[in-house]
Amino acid sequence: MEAINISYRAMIILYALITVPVLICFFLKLGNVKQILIAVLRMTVQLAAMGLYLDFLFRFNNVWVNFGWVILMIAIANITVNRNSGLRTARMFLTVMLGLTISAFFVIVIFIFIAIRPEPFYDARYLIPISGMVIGNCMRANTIALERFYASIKKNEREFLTYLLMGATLREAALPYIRESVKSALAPHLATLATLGLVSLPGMMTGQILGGSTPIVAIKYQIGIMIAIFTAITVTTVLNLLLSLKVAFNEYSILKRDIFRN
């Protein structure tokens, strides 16, 4: 059994949907609505030609185009991680390159080709789709962490200084501020964690079922991806934080400030 399609009468319909909160919005003198309509926009091209894209590699299915797209969707969440952080990509862009790839194809891994095991092990639907959840959590706790880290290095330089001239070696005197940064990265994902299937039904859960999947199988999925993705947010935030210290200061332990974008 297919999930039920959606005719484009009633895509209609559903578009007609964001009248109300651009009419709430722009009663409510918010200023927003351009935003919301321009974000709506970009959101239908964006998505639209990743279904033609999509569509193309399911029924392509070349390994080497497959894992091309991968490294594609890596090195798009790298670029996103060093802006939304306020750190420059050109200083960044390997290290966070290299942590990223490092902790996704470890769950990744484990979860197509050992636990699912498609045939082939290289298939589009389940490469494609399974990498993305991974990437795109790990791009948002990464983001949080280096963000987190550095912002508070720079505001408690004198503090940081002082384990540093206490004796403390860089990763000793970086390592309370690793500890907090990687706590808020986790903290969003602990909370899902905690609360799924209780305030939420989760979409990777939905989607299996709309497909046509048991709920029992669903959810052998949603529990599959859940711990994969929490163990890779997990050990991206940790080695990127780790790994950055060679990169953002120098022989002194001293913070670069041309590590940064403003």
Second form
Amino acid sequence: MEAINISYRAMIILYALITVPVLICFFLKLGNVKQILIAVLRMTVQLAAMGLYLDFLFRFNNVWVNFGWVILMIAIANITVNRNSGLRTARMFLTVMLGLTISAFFVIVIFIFIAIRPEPFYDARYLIPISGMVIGNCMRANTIALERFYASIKKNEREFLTYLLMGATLREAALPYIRESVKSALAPHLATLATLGLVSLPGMMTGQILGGSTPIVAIKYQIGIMIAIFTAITVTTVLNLLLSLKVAFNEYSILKRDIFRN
Amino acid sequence: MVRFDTVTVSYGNTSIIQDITFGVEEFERVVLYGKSGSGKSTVLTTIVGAHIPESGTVYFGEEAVNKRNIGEVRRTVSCIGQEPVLGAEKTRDALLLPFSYRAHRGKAPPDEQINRILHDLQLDHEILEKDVSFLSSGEKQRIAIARALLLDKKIFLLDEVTSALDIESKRAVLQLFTSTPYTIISVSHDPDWFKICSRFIKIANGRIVEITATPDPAMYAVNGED
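Okay, that's the form predicted alone, but what's the structure of the form predicted in complex with the partner chain?
Whole complex next, starting from this chain.
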């Protein structure tokens, strides 16, 4: 059983729905009508492109293309993480790439290659969407963690120096800030885990049920992906923060100013 | 003990301190003074590697401060500011924080030593169980000093260390720093602190203007401008 297709005429009706928020924003003079229209246009173009490349990937289903695509997703996530956390991509690219790749592949290997075991193991139908979900969540968590960590050390330079003067190594001095940053990055995911099925609707599960899976199968996938995502974001935030110490601090363990965009 | 040889530190294109040259002998007590923003605190923190000089060299003993000996420099020097960082919620945890680091692990001082130092600084031992957020600025400063003493620091970089203290506490701190020979490089505007120091370095716009052996009456006027 497959999901019922939505006709193009029905899509026009769905697009017409957007006039409701547009009119509300216009009458409330929120000044964001142009922004909304651009966002909807971008979403349409991005998803259309996604539909095309997923269609290509699923048909082609080549091991190199599939893994190359995963690496490309990680690279884009990497650039987004640095840009949104106010750090210079040129300085942080390699360490963030390493942290994201290790953590993403760690859970992909366990979730897809060991738990699901598709045939072939690189099957794009499993590898691409599941990797995308894992990498997307890692991207958001790393943005929070790196932004909090470096903003906090920059703001509390004297405190950080005090730890060094008490004999702390760079890693020991950074530890209180690492703890806080990882906690902040995990908090939204913990809240989601705790309320899944009560408040938030499990996206993967909904998609699978619409696609014809039984609720039991859909629930197993949902549990699997939630654990995989939570594991990946925990590993990736800690790993990225630790790896970034090497490039973000000078030989005297003092924060370099040129890692920041501004 | 500590020597600056034509040291310049800059942020971007702006020089914070320029061509600073002076030396401090072992057990000497020196004061840096001058208007706010003149670069006094930068001189202090440059010693412990918070800034890498754009030119010139900072010497610690006979050796230039560098990436290999910076750890040792930091283990020998204590830097205490007006609002000291205690780094823990409970006072006892703040005092013992350095002993959680690998460099001092297993060397936590016995209670008797802690109590003796607290007593010398006119602090009641019950303060150990207090939450740090309930301590006054003066108490925080004395806890930071107590922690440095527990670490057996030999050199103190003190930035306005007596400014937040009441008369009694100040007397205790002055007594402590004069009864034991420590090398002290300080920033101060406190006439009582001047009395225990032997050299006075005036800094203006990041440069040393003069070095004198006795407190200059004009110093008090300069301090008044701050």
